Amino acid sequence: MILGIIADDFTGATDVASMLVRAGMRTVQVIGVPAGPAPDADAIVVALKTRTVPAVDAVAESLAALRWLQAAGMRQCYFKYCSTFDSTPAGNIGPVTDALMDALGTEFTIACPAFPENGRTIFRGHLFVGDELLSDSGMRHHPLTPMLDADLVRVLQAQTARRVGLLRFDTIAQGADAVRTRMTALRRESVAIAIADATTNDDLRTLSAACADLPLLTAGSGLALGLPAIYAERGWLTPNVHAGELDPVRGGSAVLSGSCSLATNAQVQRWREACRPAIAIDPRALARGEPVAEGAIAWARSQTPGEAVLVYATAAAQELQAVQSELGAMHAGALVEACLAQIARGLVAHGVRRLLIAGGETSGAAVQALGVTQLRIGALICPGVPWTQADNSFAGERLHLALKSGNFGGPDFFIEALHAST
């Protein structure tokens, strides 16, 4: 194994894995820290559900993943977080980065959530979502990690006692040698973590080349774009053109949507406008103890055989805020996650074999409920979202899963993804 990746949620794990696979790197995603030996792969992504748990728990799980990856012989470690830098002043990006740096005995790393293909760019240390600053985007309404500041140096500095600095765009434009020189200077200035500007894929490739010898990288999925070529140049990797091939499956299809992002709201709306089967999950009914999951499963089974269904808790910002005000943000989220996970299990039990799940927390809960422990990474549906194959589940049959970050994909994503899986 060359690269060991610790991802803080399940959709982010498949996102970064897809970057490696499309460059011919044999990549396996494992769910949680395995008890046994590592599978045969060039890269292994350990998918954790640590983005919004208490920082102490996120650190403990991340260190356990690191120890397992070290035992498997990884050459470089990569801590993967969201391209919108989802976090709070308490963490978890800073605390996990600190713990990994301490464990690896390294005094310097970079932080670069940029993903230009999906409109996430960093300029002068400020994160943009499309043409908007992060703080002006829909992320300001995120139910658990509202992002109210686009200055990533300031955001990260609030989460770590280490000094945070900046690798500016004008240095990166000069190439990998200039970046290495600047990193040496930053170290002399006692900077331990540098936010790295990146507005294009070429910037990410430059950073990959400059940082190839760092024990630890911290980033979104974009930085992984340039790593396979660096490894191939060093003779570590022979790219495999079949790395993204999956085996066929037969059975029904369904979409589960827990994300309340602007992108996912548009995808749900487009599905409904096309008069496709859809049923909404009511958090208030869940709080009252009503059998919402059972009702949704029964409804899905009553639909026309072979027609894909959508089960969603996706809501616009105003409705989301009203529910959170009544039930509490964490409680409402936990109720919805548990319900959608139960529905996922019920749908698979009744023959669904292609399941698209929108939202990081929802994806994590559903995959765990399905008993999946390992995913093979397939071809991209859109930047950041591949189909994956689970060879093990509680149903004992192969599944195809697409785990979508809430902010990814265009309005027709649900329809396009299911078409791509046939």
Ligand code: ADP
Contents of the next structure:
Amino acid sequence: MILGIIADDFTGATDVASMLVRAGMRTVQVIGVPAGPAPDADAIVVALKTRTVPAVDAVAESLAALRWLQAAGMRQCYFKYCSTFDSTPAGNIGPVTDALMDALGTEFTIACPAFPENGRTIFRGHLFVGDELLSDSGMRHHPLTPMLDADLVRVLQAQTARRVGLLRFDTIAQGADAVRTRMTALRRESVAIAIADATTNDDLRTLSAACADLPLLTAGSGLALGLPAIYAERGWLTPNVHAGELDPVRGGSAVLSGSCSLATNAQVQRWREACRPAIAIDPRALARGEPVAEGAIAWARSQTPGEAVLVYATAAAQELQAVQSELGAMHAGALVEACLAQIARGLVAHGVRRLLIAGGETSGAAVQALGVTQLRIGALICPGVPWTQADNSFAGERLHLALKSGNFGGPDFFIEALHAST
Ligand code: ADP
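Could I see the form predicted together with the named molecule next, after the form predicted alone?
Time for the whole complex; same chain goes first.
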């Protein structure tokens, strides 16, 4: 096993796994830290749900994942977080990075959430989402981790006692040797974590070459695209063209959406405009204790067999704010997650075998409720979102799951995903 990845949410885990698979690395994603030994693979991604839990819990779970990956013989460790650096001043990117650095006995690492293919670029330490600064993008309204500052050096410095510095674009443009020289200089200046600029995949390849000997990398999924080539050059990896093939499934299809991102709002709207079957989840009804999940499952069963249904809690910013101020953001989020997870279980119990889930936290809750412990990573639907295969679930039958990070995918993503072959 070459690369051990600790991902702070489930959609992020499939995202980074798909980067490796498309470069021929046999990659398995495990849900939580398994009790048993590691499966046979070139890379293993441990999917945690630690993005918004208290920092102390995120640290404890990440360290447990690290120990399990170390026991599996990992050569390099990668802490994967969101390409929009989703976090709060309390963490959890800083505290988890600190704990992993301490445990690995390493004094230096980089932090690079860039994912240019999805419009996330970093310039002079500032994160852009498309043409907007992070703090001007839809992320400022995120239900759990609103991002109000695009200066990643400042954002990360608020989360760690270690010194945070910057690896600037003009150094990266000079190639891997220049980056290594600069990293040595930064270490002399007592910088322990460097935010790395990257606006193109070539920048990410330069960074992965320059950082090949670092015991720990911290990044979004983008940095992973350069790693398989480095491992192949070192003779550690023989790329496998069949790394992304899945087995077929037979059964119904459904979409569950718990993301309130701009992209997902557009996807829900497009589905409804196409007059496809859709039902909304009302958080206020959940708070009143009404049997919302049972109602949605019964509704789904009453639809035309063979036609995919959408169950969504997705709401636009204004409606979301109104609900959150009534119920509290965390409480509303937890109610909606638990409801969608129960619906996921109900749909699979009644024959759904292909399930597309929109939202990182939502995916985490649903996958846990389905009793899925391991995912094989298949072909990409769009950058960052592959179909995956779960061989073990509570239903005892193979499932195909697509776990979509809220902001990913174009307006027709739901429809495209269901048409994509798996
Ligand atoms: P993303 O990938 O866009 O960040 P997540 O699923 O991670 O999406 O987070 C969205 C959060 O918002 C979840 O906790 C979800 O339960 C919550 N949520 C979704 N819809 C609503 C709603 N209508 N009102 C309140 N909270 C909601």
